[in-house]
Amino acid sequence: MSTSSFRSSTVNPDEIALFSKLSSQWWDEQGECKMLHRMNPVRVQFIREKMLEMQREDTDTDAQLDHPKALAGLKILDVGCGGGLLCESLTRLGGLTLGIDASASNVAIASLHAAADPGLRLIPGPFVPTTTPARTSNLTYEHTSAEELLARGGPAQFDVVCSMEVLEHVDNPRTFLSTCAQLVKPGGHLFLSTISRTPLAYALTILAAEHVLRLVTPGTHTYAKYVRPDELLGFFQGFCCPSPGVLGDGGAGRPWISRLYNGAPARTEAETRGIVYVPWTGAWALVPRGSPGARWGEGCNYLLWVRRPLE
């Protein structure tokens, strides 16, 4: 697909060029992507636990906390999939997973890695929307943008949409969020992870990670593009999906977040959770819900889950 195909999207060509140069390092656990490798188990933990929590809420039964296929039969989209770290994990949880990326080299690396794993059922793209339930989990990759996927297949295609460490790299984040949200089915789930715009985040992700420790290439992050948790919650408090057949930034339906209680949404509508790196263990940790330092824990990297209302 040519770069001109993305002209009307939120894709930033300079960001894509940077990450395309790094594509060969995606599966090097000691290379530039090593922090993402260490972060991935925590992202998967949050997604899995939140989905099981909502299954218990919806069915009024005790979904097994150790269920090995928490995403069985669900259609999942990973926007900005990179080399496929999250996609492979979601597929192993039973998901019917589509990973999309605006970098052709990222998609090539992701496909090559998945093809070498006999435990993954890799289906060549392009992705074709279908209402026929699949019998087994599968994985597809495609070089495209979220905007093009929405224009091609229409809204409400997926049970779960994820976009991890992408929001802080796009142009026009409101349009990007709206696009991702429109791809979610009524009653479906949107998971995001990004970096908050705070002095702490600047010190850790730019000053330390880029310029002092050289963990990532200088220029990887732009502080002005960071988004605070309260800004994301505010967006979804005012966001309503457009009416059927209409693509846009809002509609006449119910807002995704009905109200905030002391700055926090209802547990069944949305949730933000900080993720922190613990240097003495060399691993990331999910900040416990309701802990005394929970708000402080969202001062740098954090996750968001929000659910589309039933219509």
The other form holds:
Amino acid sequence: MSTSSFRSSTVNPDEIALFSKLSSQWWDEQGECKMLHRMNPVRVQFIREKMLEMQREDTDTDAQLDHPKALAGLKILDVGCGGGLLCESLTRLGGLTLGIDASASNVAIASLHAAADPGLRLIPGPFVPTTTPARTSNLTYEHTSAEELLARGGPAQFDVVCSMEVLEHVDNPRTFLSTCAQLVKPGGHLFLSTISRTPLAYALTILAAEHVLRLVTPGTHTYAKYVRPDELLGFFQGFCCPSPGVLGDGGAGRPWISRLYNGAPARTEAETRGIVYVPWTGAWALVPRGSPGARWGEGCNYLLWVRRPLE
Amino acid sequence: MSLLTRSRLAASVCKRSGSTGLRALSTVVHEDSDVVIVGGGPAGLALASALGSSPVVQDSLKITLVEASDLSKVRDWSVASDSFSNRVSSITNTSRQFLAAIGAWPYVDERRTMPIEEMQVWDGISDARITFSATEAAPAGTTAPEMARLTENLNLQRALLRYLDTTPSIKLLDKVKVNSIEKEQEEGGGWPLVHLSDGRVLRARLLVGADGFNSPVRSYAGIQSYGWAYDTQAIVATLNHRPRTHFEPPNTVAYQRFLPTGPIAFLPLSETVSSIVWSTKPPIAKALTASDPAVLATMINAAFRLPEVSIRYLHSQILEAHAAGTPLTPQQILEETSWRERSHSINQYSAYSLSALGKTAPGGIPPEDSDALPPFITSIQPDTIASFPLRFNHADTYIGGGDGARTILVGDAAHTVHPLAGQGLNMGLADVESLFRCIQNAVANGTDVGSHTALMPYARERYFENHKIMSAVDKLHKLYSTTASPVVWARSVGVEVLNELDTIKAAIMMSAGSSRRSSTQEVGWSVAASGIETLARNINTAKALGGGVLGLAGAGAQSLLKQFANMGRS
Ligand SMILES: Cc1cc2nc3c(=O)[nH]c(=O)nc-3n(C[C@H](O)[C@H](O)[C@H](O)COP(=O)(O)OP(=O)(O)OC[C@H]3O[C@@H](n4cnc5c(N)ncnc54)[C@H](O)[C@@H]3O)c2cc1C
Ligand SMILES: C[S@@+](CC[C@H](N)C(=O)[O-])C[C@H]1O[C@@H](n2cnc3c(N)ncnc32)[C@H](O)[C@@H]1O
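Here we have the form predicted on its own; I need the corresponding form predicted in complex with its partner chain.
Complete assembly follows, chain above in first position.
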């Protein structure tokens, strides 16, 4: 599979070859991607609740939590969309969604699947940035990288940028994070999910899932690439966007996270939340905020939300 | 999710036609509907109503229900206040609270329903008796006025239809049969295409089988089921009887006697009308339903009162007469019963006497044991005698997979159970409540409602729960069909049936709001204990019957059990 049709310093060809091989399995809910399927509703729940919480924060209104179109009219980018599990859900919630992936076969599978669903309005790629607000949700897939998208359309293109379970598969994670972050509009949101680098995570995601239970193909994960929540928070403490001078407007951006309180960011700037698999329900669950053991709950799979400051 | 029209030729390109809402394929023209419910029985109508009660669901999903019969007959169903349909169900508090929560219960004509405050269940051979009462079901510190509500199925279905009249976005297609279901051939799709008898084809994101025992959806999904037909037929009928006097409790007690041929249940509908579900061997059912209704009425009175040996004798008389083509007359059966009564030396002033009660004018002082028995039946309402074969059947799974993906089963399509615990319809309503919650969650999180991921929690929540109730009901049926004395003894002292009773009692009494998974263990001890509390009555009963050695032998064992119960609690 060629990945050289676009520029990227974060795409690891071996990783992409592996995911391309899996591509036909994306929508087999009982197969290799079973855990991703089960995890998906919880990721969406986190995104939806966070967006509504911030909407209430911004407008001082009582945004309805159960509103079915929580993402109506928002421009959303999903980096490393795979088979499009997250993209389809975000589109159903009203998003104007673009899914990109470094694997051409993943993009093909994602497009085919979405095309068969009459509830999704699939617009063929390549993605054309528009300024006219679209009224109905829609979905586009494109075989490209975040770096290429940034080079093509410039920074600050999306209200929401997501990248789920991708960070642990990329080269140059700092570049990857910075690229994703630059694509976020001022006041917009970045959502990430990944695996922490802890002995627990090793035991569950590599030892158990790959080697003992064979839930996923051995070699899917590399322990050294796992990132801990405090490392991500640290990155955004030092991350300014636009970085001083880059946009030529001389405006030096504020860091996305101004400071940590007891290791945790302010609730309006960023949040990390563990997600755990509950075997007896067969579903993933968000670790409740402030619950005893919440820190422990971030010891394996976790979500990060961070918001770009308004200029 | 809006209706879209797409051309088959451009597989990944989407064009909107908007106007027709139809989608042209090379072979068939079909309409898209996110949820297609097949079956407008209690389960299907309740699911449609629940979905209709949620604005969020309605905003996101297009919902269609298909029913073969004419629903206007149910919608316009109207009968005199003292005449009742013969299909009735005891709606548990949990079910009623669910129906209230979605806003449908107020459409039930409550004047035609009866609260059940107590249930008395006794052994046809030993007469060992267990009483369940509403107060036990009440959470500590409160009083539960009732443990279930006897409701005609038609009253419930009419309520759901009237409720659905207020939710026009839910499309009801009645007098339309599902002729066949096939899998769509499109790559990446493969959704179920539902072919209707009026020529239309619906393409379903999620196909719900609420289509009863012979579920066409279950066959399409390729889901096998496990079960058998009981060699048993259930006779149903609507009964007229005298009102209870001031000295007796009101007609809010359900009675069930386990005869070796099957249980007979008396279910109150008003002060003077009740319903019967009498499970018995098919030839007996055939002879009884073919008899003069007055003969059946006498047989029902006898079935609750006479010792088992006499019931057996009466059955043989009825069968012989039926076979000979000379059915017994009402006079003949009365003579038979009073003869049997004398031979058992049943005191004619006792409630167990058929003749005495038959003669007593309404009012007056009732016999002291009258609350141990249902009121004396005077007649059967015209055209209410019917009978149904009984079966046990449980689908291997509730969610279709592979080529049968995007299908789900609820109600009798998923499980059919013996009616002795009155749980069939309640299980269906519990299914609906759980599936409704799954669909709501899926919509909230943008999950495809037809996906396995969206539906899995439903199967997890319901399968084992239903299985537990079904096995308990099945075991009770089998246990009570036995006449061998060790078994009779064991079940009479509660040893053998304790676990099954726990499960069933939990199902009947678990009031909504209390934890669904509340341990049946606790309930267990109170069943044991309440069995003992009714012991005094058992002894009276035994006396009235002039026998009951087994009942007395049971007494010793029951008091032992009581000590265990107390130990368990302290
Ligand atoms: C004698 C007896 C007594 C009972 N007593 C109780 C009780 O006290 N309490 C209790 O909880 N339960 C009781 N039950 C059980 C209860 O009646 C059933 O569980 C309940 O009716 C099942 O409802 P349902 O909606 O799942 O299925 P059904 O009522 O069987 O409805 C299925 C519907 O699907 C439709 N259908 C089927 N195929 C097609 C097709 N191809 N196209 C279109 N439509 C189709 C049918 O027309 C029907 O309307 C009793 C049952 C019996 C037999
Ligand atoms: C574990 S999958 C996750 C898929 C999807 N986000 C989900 O969670 O359902 C990782 C995906 O990221 C893609 N990927 C890896 N590195 C990437 C990069 N640098 N840029 C874009 N996509 C990448 C892979 O092709 C693969 O589809």
